[in-house]
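A single chain, nothing else alongside it, follows as structure tokens in the form predicted on its own.
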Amino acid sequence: MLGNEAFAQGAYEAGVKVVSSYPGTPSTEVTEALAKRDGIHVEWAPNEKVGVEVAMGASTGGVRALSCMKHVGLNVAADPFFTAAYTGVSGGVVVLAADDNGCHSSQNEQDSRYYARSAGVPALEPADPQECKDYIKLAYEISEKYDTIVLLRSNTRLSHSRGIVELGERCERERIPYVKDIQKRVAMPAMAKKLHVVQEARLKQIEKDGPAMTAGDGALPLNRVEMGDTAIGIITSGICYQYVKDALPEASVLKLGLINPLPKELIRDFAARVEKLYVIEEGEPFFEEQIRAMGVAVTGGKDMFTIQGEYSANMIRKAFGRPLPESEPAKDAPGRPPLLCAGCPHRGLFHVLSKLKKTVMGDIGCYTLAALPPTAAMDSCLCMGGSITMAHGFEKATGSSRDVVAVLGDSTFFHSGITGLVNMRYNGSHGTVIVLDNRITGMTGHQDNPSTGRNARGEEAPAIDIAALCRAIGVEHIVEIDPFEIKDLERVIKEETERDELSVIITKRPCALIAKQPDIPYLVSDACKNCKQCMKIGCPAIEEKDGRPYIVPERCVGCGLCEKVCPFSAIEIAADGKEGR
């Protein structure tokens, strides 16, 4: 099973009834796998904050609930997450956060363990797909036994690696009857002060009980010592445990599965049994700083290893002066920079924005790739929904909205763009917001969202009308347009950015990967003047050959955008049997 599929299997076996998540690589497949199961309500929430709140509501209603997200999603969910650490649960609640060491698909690297420590909640970190399944089941037992939410930490390699997983049966659980308890659930100051005391005592009890906690049929301790050569002792967790066992199989290892709170006495005992103690952990020195603060001598930690990126067995071998395994020398390979897909509906918009030399406040989505040449048509990318609020701030700083636009996708708009648009309207912005409605959440693998008319299971659902929502906010100037209608789009952008009033442009064209393209190959005819205007749209189907534009027939999907941007009508539909050129 994929690690994420194993998480889903464990949640299913644990009797989870409600799942509310926002798609975010590398966590997305957990919710997708659960959406295929019967007996569970599974939904895509507009954002991660909503997801955790729904999970807490389901818990209050007496059932086990799950909310999944990537590391930056935990930032969005932090508000309910921290207070839920005070109020506790009825039915068990697990928040699964997947970190992205190495920024494979994220705008930053972030260590979610600090959220567990700061909020004061227990956190678990598995090391392989079998543990993914076992740990999430244990997380629900911990949640209900200690009356707390539990953070389950994953990362890209764990979520997207495969391993053998032993399956079990689903345990259907009786719903816990709701009992009104304002002292527990209403986090007013008077109650919160008392709840904080309870939360602190709870965490101390978990630390005390931690060494006895086990997971899975093998009944292995969450925190376990594997003694080997006492010359080297290593404290590690998660995927780094696999790297350590591969690189230093003879070393003594303390594998941590319960990563917050730390087992202080176990750590002291292990440190006393080895000559030199090392801490190997991806991300921040979360373990190392706490262990050093305990007065335990650490020979090597972040002074040997980086905070940035992912680790590997070879990195550890090199740090300890061990020989690297023999392998074939890497062959030279051409670079393969990420590109918008052939036929991508966003390409027309960014071609026009580049031509008009607008300052583009961008957002999180596959359209962020428009920041790269040849369009280079994006000036910023901060966070979900940040395009709208940054454009507003830019306008207030410069005194003009005519040279700046905000660009974001339909899913991002529902995630956290709406409040930014409300802010623009309320605080007198004259700016222009462009919503790229491609009818799907594209970057994370084509999940539905509130505008698509489908829910997480693919069933028919109400589709929220973006234009109508903008009107309800008070936006009077709204234009819906096909972004491949280049001339009309250029005219509309010029008109709307010249207004001294707030306006919204909605570009409507389905993602090229979900909508069947015409499948008509195009070619460059003899009328070509070699101006290379067609190459400025950055289509992967157009490349230079013998100094001239060439349309690769195997890549062309027949969207026709290149035909529309050619000033000499030199791009035409290829006749049957005619090769692309």
Second form
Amino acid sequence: MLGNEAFAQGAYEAGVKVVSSYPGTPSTEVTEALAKRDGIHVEWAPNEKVGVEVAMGASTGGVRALSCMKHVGLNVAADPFFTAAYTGVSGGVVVLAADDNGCHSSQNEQDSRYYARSAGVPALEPADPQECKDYIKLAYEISEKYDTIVLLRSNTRLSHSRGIVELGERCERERIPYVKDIQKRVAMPAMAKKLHVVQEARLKQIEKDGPAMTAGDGALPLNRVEMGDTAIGIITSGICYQYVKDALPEASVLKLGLINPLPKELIRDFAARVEKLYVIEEGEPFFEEQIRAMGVAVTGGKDMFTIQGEYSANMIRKAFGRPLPESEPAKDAPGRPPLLCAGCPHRGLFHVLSKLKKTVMGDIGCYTLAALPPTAAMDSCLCMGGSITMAHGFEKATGSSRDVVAVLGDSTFFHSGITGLVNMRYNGSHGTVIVLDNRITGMTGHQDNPSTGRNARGEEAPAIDIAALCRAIGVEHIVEIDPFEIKDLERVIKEETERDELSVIITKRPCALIAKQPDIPYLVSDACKNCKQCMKIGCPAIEEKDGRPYIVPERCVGCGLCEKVCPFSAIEIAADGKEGR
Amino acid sequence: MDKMNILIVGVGGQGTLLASVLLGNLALDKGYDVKLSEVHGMAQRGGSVVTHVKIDREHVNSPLIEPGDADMIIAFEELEAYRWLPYLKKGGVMYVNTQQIMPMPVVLGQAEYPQDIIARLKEKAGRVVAFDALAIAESCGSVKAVNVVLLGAASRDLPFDTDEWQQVIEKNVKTKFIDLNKMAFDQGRTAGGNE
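To test you: the structure above is the form predicted on its own. What is the structure of the form predicted in complex with its partner chain?
Next comes the full complex, and the chain you just saw is listed first.
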């Protein structure tokens, strides 16, 4: 079972009733797996802040609730997260944040553990899929016992690894009746001051109780000491624990499962029992700095290991002077960056933007790939919704909106784009926003969103009309267009950017991976003059063969964009078994 | 066989994930501890992808295979075989689909696709089995079956018998594709022996 499926299984067994998440690699599959189970309300929220707030409402209503997100999603959800740390819960609440050490699918490598520390929220970190299941169940017990939200931290390698998981039964729970309590739930200054006192005391209690906490059927200690050779003692957690066990099988290990608050006495005891203490943790020196601040001597931490990327057993072997397996790097292997799929609707737009040489404020989604050659039609990618607001700021700085556009996807627009558009309208922008409406949340693996007409379970749901929403905000110039009609699109972009008024262009064409494609491949005919225009659209189906463009039939989905960019009409449908040149 | 590390590499969209799930489930059925590590998200869009499959009679710690530590590499594409070659253990075996997919830097003329990859693999690897798995998959009815063709070939060096493979295909593949995949497996296994 995938780590993320194990989280879902644990939440299911724990009797979770409400799940509200926003998709984000590497966290998405938890919510997807729960959407397939009965007896739970599972929804895709428009963003992570909404997800955590819905979970808090469900908790107030008396049931166990879950909100899942990637690390950067926790930034969006930080507002309710910090105050929920004060108010506590009724039904248990778990916030699952999956970090992306190694930046496999993210814009940064931030370390979510600091959120637990600065908000004063207990946090757990599992090390394999079985623990994913066991720890989320324990997280619900902690949440209700101590009246607190709990942060469950995962990362890419854990969430996307498969391992053996023992399944259990779902435990249905009675709904806790709602009782009004403004001292607990209304965080206005007079109450908040008192709640802060409660929150601090609660965390101290958890710190005291932490060493006795156990998880799973085997009742393994959450913070586990595995004494071996006392020459080397390692403090670690999560997936790093696995690398340590492979690299230094003889060493003594303190594996932390409760990563906030830290078990100070246990750490002191462990440190006293080993000759040299090392802290091995991916990301920031979160444990190390706290342990050093306790006055415990640490022989090696971030002075031996980087704060960047993923660790590995070989990295640890190397740091400890252990032999590595023989291996020579393959030096001249050219890179293979990811690229937009054959038939991708975004390709038409970025071809045009590249031709018009616009400054493109980009956003988070598959379309961020258009920043790479050959389209290279993106100038920035900051955060969800950042395209619209950066385009606005750019306009205010340069005094003109004619050479800049904002580009973002439909799901991203609902996530954080709307507020930026309201700002543009309110604060007198003349800019142009392009919403790529491909009817799905593409990059994370096709989740539904408020514009798709389906909910997280795949049932019919109201589809929110992006154009109508923009009209309601007061945008007067709204154009809906097929991004593969590249001549019209070019004209529209020119008109709208040259007009000194706010415009929204909605490019409508479904994601190539879900829409039925004609699937009749195109070919390059003898009329080809070898100008290579077709190779500049960056389609994975077009390669060079014998010095000329060639369409690989099994990769071509028949979208026909190359035919439209060919100035010599040398690209045609390969009907009737016709062969390309 | 007590333990084995198998790296499955290819280009996003080629079906490497299903191959690893079939292999992992079979090892699980046969009582091994199994860990798999996969690539989801952005890199899946036509990028270089890798799945790590570790099986052990006792216990697997890290889900990652490290350079110099793979007993076998199953490669869906030549350049990806070459890129991941450093992960092969001394004397390890490689099963390679002789397909070439040009990465964008090569299409744009910014980089060159390495020449004579199979010969270079043969210099370093213990044994290389290279064949056109795509053509076999096509002859079985779908280019998408290339993953099962490669598994069929590689099954010659994996500790499970043919019946067990057929069963795991039945359990994990959609009903209408079972026959196609069984044929792809058999033909892959034959091709793997001919090389």
